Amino acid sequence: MPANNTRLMAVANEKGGVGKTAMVVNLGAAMAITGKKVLIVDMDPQHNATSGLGVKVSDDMVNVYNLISEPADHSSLDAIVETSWENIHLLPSHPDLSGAEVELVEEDGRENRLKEAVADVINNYDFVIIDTPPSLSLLTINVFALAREVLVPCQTHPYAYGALEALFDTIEAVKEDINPDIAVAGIVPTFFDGRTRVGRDILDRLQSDKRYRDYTFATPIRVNTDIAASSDAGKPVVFYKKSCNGTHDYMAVAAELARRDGKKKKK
């Protein structure tokens, strides 16, 4: 498959609580389920992305942490994890990636080791689909260094709406000084709960802002019990309960995802 073909996409955002991990892992499956390859690569230390695809992470296993760290001393085709779902596979996490940046503060090109680190795999796949710690670390940086696209989940909540902006900036920031190829693919509405006033009145924003609109996904993710519950099983929820709304938004925004072609928006 040509490079260009592969979307490269990080789920980010610096606030945390947002649905970001959820996204990353459901949405994935949504692809998958779409007969799209996807390879998700987990980036937060808290593994909760690993996790959520029922991989248990241990010590005897090549991890991202590795992949960075000692570059020299392993291959990414040796830390891929076939998860038990067709078209799903894992580049898993482990706590060790905390320290990974205090280990590579003085190292030349530490802000490219991820991309290095998959250089050789990410061309198998339809979607790379990586996920992010909660905060704009050298972490993230190498998430955004790799990725093509940016897809921002945003909690209905004025904090989350709030914090978009200097998101945003950051992201220019990073197109400016270390890839020019990123960019923001979207922003899709998480926690939406159409009873509450605030929950109307944030997508209400995203949707007529004219910094966001052009960028806001037509379906938000619903509040729904059963990602909650999915995730504490260590299974997407499109595959946990194929009839809840959980299952429902995430397809829902994985088909606009796929009408969106990757071409890159200018703020």
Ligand SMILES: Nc1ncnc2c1ncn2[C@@H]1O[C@H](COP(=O)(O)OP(=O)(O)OP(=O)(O)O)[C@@H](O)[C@H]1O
Given for the second form:
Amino acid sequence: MPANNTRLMAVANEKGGVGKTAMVVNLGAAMAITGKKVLIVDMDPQHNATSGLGVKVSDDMVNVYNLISEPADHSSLDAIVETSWENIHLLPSHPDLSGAEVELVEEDGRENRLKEAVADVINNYDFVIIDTPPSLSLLTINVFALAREVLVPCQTHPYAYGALEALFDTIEAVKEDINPDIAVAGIVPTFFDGRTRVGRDILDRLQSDKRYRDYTFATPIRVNTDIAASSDAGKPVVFYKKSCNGTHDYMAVAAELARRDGKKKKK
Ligand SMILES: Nc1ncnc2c1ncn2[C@@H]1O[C@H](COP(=O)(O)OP(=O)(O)OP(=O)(O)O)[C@@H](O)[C@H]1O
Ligand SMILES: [Mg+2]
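Next up, the form predicted together with the named molecule in place of the form predicted alone?
Zooming out: every chain and molecule, the one shown earlier first.
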């Protein structure tokens, strides 16, 4: 447990393409604008958070794969890079990270590699926001071993809604077996389109179902092409276009997150 009040936050959902990386990058940037010091950790070999923050993946750069595969040879201080924006630092990913699961299969304590790697730096930040791959792999387990809060982006679509129960069960199992300090911090509805009946219906279910309503953020992230365009440009949307739905929604989610404490909510 960190000595100060650093919030250690995983953004996770085993479903692919629900807006995890967009949330990591854009929420991180929205928190940074409000003066918080943010470290973004990219634990996905797809390295979309790294590129989304305008950092080019390179073999010459120490990255999170080096930290977890050869911990004795690298320090997190060598791996963390400054981005183009104040208050946002990045621990970058690398495609080699996809091999980590197989490489570490015989290693004791392999699920704690990330936690150990960043232990000496997390107290420098108000928020550590960690991107995860769309699977419950050793990489995601390493993130869950470190995190105290899990933020769940849920696409306002029936399949994503249906998958929530399994995700909550997974987090309960992690809490029992690996990290008693972990809790769901919230569900953020994503890709919301209020013009469609299905979008309105799923949002309504998230806000009314007793399993989920206390967790569900008041602000859904609307479908907004500026979000996709900003990731392509390697910039968080809040810096890409000051006035658009994406910027508005992520600033509102950041404000709600600052007010919420995931540990108060019980399933
Ligand atoms: N609210 C939104 N409106 C429009 N496009 C979005 C929105 N949120 C994310 N996107 C875009 O949709 C795509 C998928 O989003 P993202 O990469 O964040 O999902 P993910 O859950 O991280 O995917 P994966 O599971 O592959 O890691 C990206 O191209 C992203 O830029
Ligand atoms: Mg992603």
